[in-house]
Every structure is written in structure tokens, then in C-alpha cells.
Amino acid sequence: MPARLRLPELNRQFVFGLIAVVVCIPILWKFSFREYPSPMVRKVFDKVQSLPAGSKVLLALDYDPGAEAELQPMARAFLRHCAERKMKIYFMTLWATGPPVITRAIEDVLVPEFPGYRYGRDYVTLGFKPGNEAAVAIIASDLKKLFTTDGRGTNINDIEMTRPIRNIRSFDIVLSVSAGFPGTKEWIQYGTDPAGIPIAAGMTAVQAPLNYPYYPRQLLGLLGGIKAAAEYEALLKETYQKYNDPKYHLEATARMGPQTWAHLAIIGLIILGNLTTLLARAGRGRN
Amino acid sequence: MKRTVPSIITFLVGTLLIVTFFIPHKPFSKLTDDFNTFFDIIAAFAFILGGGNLARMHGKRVASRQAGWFYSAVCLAGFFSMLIFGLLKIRYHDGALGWDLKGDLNNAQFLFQQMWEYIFRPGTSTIYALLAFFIASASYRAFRARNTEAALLLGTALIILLGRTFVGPILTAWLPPSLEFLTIPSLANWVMAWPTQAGNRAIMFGVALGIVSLSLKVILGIDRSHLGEKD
């Protein structure tokens, strides 16, 4: 071993230029690889998966834009999932830039994809409603204070699947797909949880470790991140054959690619920091 | 005055709003519902308190040419051109420009849902995407073991982001079933569900303590921080 063997401090400009470059060719040749489902991801497939057809499903879409990439899959393997299932699902949010993302999941899943479904009959937006926690305590005694119209300014009471609806106790299961405050935590504090109503999660990575402490009395399970919603897709191919058709685009799965390769090189620029720390350290120690 | 009767207010309404959580029985089930009603409708028009505040802080900065001043005036554009197109619902169809009262802003052809797709979601994904790059660059100089305490972190880290990855798997497959436990998948899921579980339980209740001492100071007066006076 040479004297002094040292390892350069690679500056930023290379580091974003291997991020850009790891994350960039998984993305044109496309790959992607086998999930194999976590106990809880498995867990909350199993949960949505015994519920019978025609129960009632409210699906939180709590986040904006900025965190799309990672819980828009999530959103979508959740609707793929209820509407196989042939569910009655209920959309609302709690972000003022919610409605959008709430449009867009119904135009990229289920118009397409379940022609059969139609709104106000087998699905429903009801759209944003400011006030947070206190917006989901309303919910959870009386829905109708809240809303008296949907997201598309009708009567509540003039679509056949709001009519029935009082509270959340009308509801089987609640899925809420969130980026924060207000989220997943306040629909269990304020909502599920006191009304004993079973919810399941899905969240930035990020998030994920802030809700882990309500599993699993509170939260049935929770999907954390992009990974999760792989693995949500990879149970939902093994369940429906029809989504091994490549014509179903499963982004969760096709963002793995793209997301192992930038993990694979972090790691590496880790371990190559700390290669060239202890080197460095080593050369001191021999002066 | 000024600071008895808000002080008297917050003290009845927090009374009884702590009897409501333990008595839910009609009235007091009944007055819960009609406050979080309240709550919902001044959270409403803080909407328009927080428009009127961005409006004026920002309109200052841009009439007073301070440093900064046209990013403000960028500011101020669009969130104007945001309220009116929805408030107004303008749609822009077929080259034509119009308005639908009626029509659901959610629809493509309203200028707000294009600004919204066109603009802000563009523009959010790309601020959350840059992190990724920080994100990458800070790893490389933080995640060093120059301790014992760092030393566990990067271990850790390490552990979780190769749980994240297919090479997780592949890495440790070779271990017999018996030993299951000690794949990489295994243990980035103990590493949440155990030591990180913990850690989150202790500074939720931290902080459940902390909201409690609080609101009992608020409550009984001892905190009046909350009428704009000072310790």
C-alpha cells in the first residue's frame, strides 16, 4: 500500500451527474424487477381483498403534485383494487390541491379501465373540505354537515350512493393515501379509530416511520412509499391476470427501476465517502 | 377587558370541550359536532384572511422595489390569475374564450385545471424531484462513521436502503430458512417496525405531554401568548 493513498472528495456536480444518469437509463430501457410483498403490504391486499362486492369505500387522496410521483401508483393500485372488488368508492380530500389529483386518478383508472362504473352509482368525488382534523371529526358524526353538495356541486341527496350515507360508520373500510398534515394520522386520531372504523394507509417513505406507531391496532397496515405500491401491484398481477398485460401500465413497478438504481448508487457514494475518510484518517495516523 | 372576556371564553369553551370528550352523551355530544362546525368555518375564511395577508405582504414588496420584488410580482400573478379563473370559471375551448358558471372547474377546459396541469404540477414535481439530487449529495458527506453513534446510523441506513432495493433479496439468499431472520428484507422491516416504532412512540407522547401542558395553561390563563401578550 502506497505511503499516502488518498481518494478525491468528489464534488457535487459529479454526484447529481450520477443521479442523473442512474435515474435516467432505467427510465428509457425500462427496467424493472419482482416484488415480493411485504406482511403488511399482504396484509392490508388480504383485508381489501375480503370485503365483499357493493361495500363502501372512502378513499382520502391527501397529498398535492409534489408528492404524485411517489402516491399517485398507490392511488391508483388502491382504485384498481376496489373496483375489482366492485366496490362503491367515495373520494374526498383534505388538500385544497387534492380535487385534481382525485380527477385524474378516476380519469386514468376508471374510466378507462371499468367502463361498467359510473358516477353517483358506483362511484362519487365529494371533493375538498378545509378544516383538517375538524373537517374529519364532522365527518365522523355527520357527514351532511360537512357536505351538502359533491365535487361537482350536485345535491348529496340527489345521488343514489351518497343518499344512505350519515357518518363515517357507513363506511367498511377507509383508505387514505397521504403526504402529511392533514393525513392519514388525523383520519385515525379523529375519524377510525374512535369510530372503530378500519383504516389502511398508503404514504411518502418519508412518512412512513411517523405512522408506524399506530400499527396495528389503529392502522391496519401501511404501504410506505413507491416500494409498497410495487408490491401492492405484484399481489394485484398474482390476483388478476389481466394486469400481467403490459397495456395496464403499472407505474409503481416501473418506477423501481429507476429508484433501486439511485438507491444502489447513494450506496455506493456512501461507502466510497467513507473509504476516502478512512484513508484520510489512516494517512494522518502514520504522520 | 380586552384580555377578561377572551381569557373567560377560552376557558368555558376548553371546560367544556374536555367534558364533551368524556361525556358523549347528548347535549354534549350534540355541542361537539356544533364546534368543529365553527371550527370549519372560520378554517374557511382563513382562505380569505391568508389571500388578503399574501396579497398585502407581497404587494408592498413590489411596490417598494425591495430586493426580491419581481419574484413577488410573480407571486401575485398567479395566484390572481388563479382566483379569477376559478372564481369566474373561464374556459378556453377551441381558440374561443368564455365562461360556465355552472360547469365543473375540474373539467380540462377551464383555465384553472389548465394552469393547475400546465404550471403547478409541473412546477411542484420538479422542486420535489431536485431532492433526490440533494438528497444524494448530502449521504456521500454526511453518512460518515467518524463515531460510534454514526457508525450505527450508516449501518442502518444502509440496512433499510438495501431493503428497498431487489438486491436485498438476492444478497442474502443464500441463507438457510432457519436463519430467515437475518435477510435484508427481514431486518429493514424490524428496524421499522421495532427500534423505529419506539423511537416515534416516546416523542409522540413527548409531544402528547407538552400539547396537554399547553392547552391546560391556555385554558386556565396562565398562558395568555395567544392574545398577543408577552411572557
Contents of the next structure:
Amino acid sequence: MPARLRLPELNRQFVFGLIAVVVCIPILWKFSFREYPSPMVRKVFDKVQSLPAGSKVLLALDYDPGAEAELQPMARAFLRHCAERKMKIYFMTLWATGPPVITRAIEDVLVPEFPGYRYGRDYVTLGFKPGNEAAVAIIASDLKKLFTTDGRGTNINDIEMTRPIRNIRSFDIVLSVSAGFPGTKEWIQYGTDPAGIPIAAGMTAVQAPLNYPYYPRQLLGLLGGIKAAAEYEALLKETYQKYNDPKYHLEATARMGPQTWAHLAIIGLIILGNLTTLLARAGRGRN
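Okay, that one was the form predicted together with its partner chain. Can I see the form predicted on its own too?
Next up is only this chain, free of partner chains and other molecules.
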């Protein structure tokens, strides 16, 4: 077999260049595949869709900027859906690096897309509290022991939305978006499961398998990785036609095209590599 056909000797710069081209093409042409939501994703969407206007949602964003690329599209999808249903949204985080993530989610979705949403009446940010699972346990029994002010420093009893809140049972659902500890697991074990409050989650693809045992009894549904976020966005587009307009940048959907083409290119290279190796061995056998 001629050496020039031996793929294992192929210059790695060629492979990097091929992947770059394959990724750039769907970005430039805005090409994406149709998403088919999994039962777990659809179950989360249907639960949020079934809640009436005015329902109280605790949106726990427990991740840092390092996981933002994978998790922020989930947070935005949850946020859009809750706002479409005219729910009361309560933001909080158990991560010290979480407050900027909350701020960006609000500035990217609520401020430009839902100008009628007003702070203190329709949404509020409780900010960050340390303590990990201990903080969740306190919220489960008496939220105001942990939070005396909101994320802006205003007394919690002076805010219309937070004045009647007592504990985790004051919420209709918890939506947890997390990258690790503390996160969804701690919310289930120390908060929602003892209180009997439904919880749905979005998390990184590597974290999802660790939380599958909680589904479907303690966890009503789970979004694992950017693929699941794209599936949730597909349900948003199906239910609310305005999201088919390109002016609404659905980030997870936009990323699935490049990711899919890159995976196909890698699979093709693996197949080609194995094929050329087999042909080379067959040639040596004949010789």
C-alpha cells in the first residue's frame, strides 16, 4: 500500500483545518438540523407549560462562567418559557461565581424580550448564599432565615414578590441549572424531595448520568448538555411561533449544526483510518 494513503501518517494540521472548515460552513450558512425532543425534555416542557400564570418559579443557576457555554442556553430557554407563561421568577445561586450568570440571563432575555417584566413585581434576584446543602436545608424550612435582603441589598420584606415567601413550599416548581456541587442533587436531597415540590433540571452532559437515578420519582425531567437545550428550544418554537423568527437567537439550536458536522467529520476520519489500515494489512499479506 503506498505510504501516501496511510492515514495514520496524515499531517495533524490537515485534520485541524478540516474540522475548522466543517464547523465554519454551518455557522456562515446558519444551517441546523431538526430536533426531536426526548421524553425527559418534553416532560419538563409540558410541566412548565401546564403551570398557570402567576406561578412561583425558583430558578437556581448553580454554575460559573466556565460552564456558561453549555448551560446558559438552558437557563435562557427556561427563562423564556416562564416569562411566556407570565410566571413569577425568583433567581438565586449557591455558587459565589453565580451572580454574574444571573445578571447576564436577565439582560439577555428579560430586558430586551419582555420589557413588561418589572423587578420586584415579576422577577427578583436573591443573589448568592454560601453553605451548599446546608443553605438548601434552611431554604426548605425558613427562607428568610437565610435571605434578609435581595441581591440588590433591599430588605426582603419590602419587596412585593418576596414578602409572602416562607420556604421552598411557597414555590410551585424549582428549575435547577447546575454544573456540579452544589447543584441539582443537593436541591433534591435537602429541598424538593422532603418538601414534595417538583423539580426539573438542566446540567452539563457529564453530570447528567449521575442524576438519572432520580428520574422520574424525585426529578420530573432532565436536560443533559447542549443537545437537550436545543430540544427544549425546538418545543419553544413549536409552541410559540415567534421564536421561529431569526431575530430571536436560540443559542443551542445554532450550535447544533457545527457540532453535528464536526462529529460527522470525525466519524468519517475514523472510518477512513480503519479502512486504509485494513487495506494496508491486506496488501502486506499478498506480498
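Just so we're on the same page, rigid core means the largest C-alpha set that superposes within 1.5 Å between forms. Numbering follows the first chain given and starts at 1. No experiment lies behind these values; they were computed from the predicted model shown.
Margin query: When the rigid core is used for the superposition, does residue 262 move between the two forms (threshold: C-alpha shift of 2 Å or more)?
Written below: Shift of 2 Å or more: yes.
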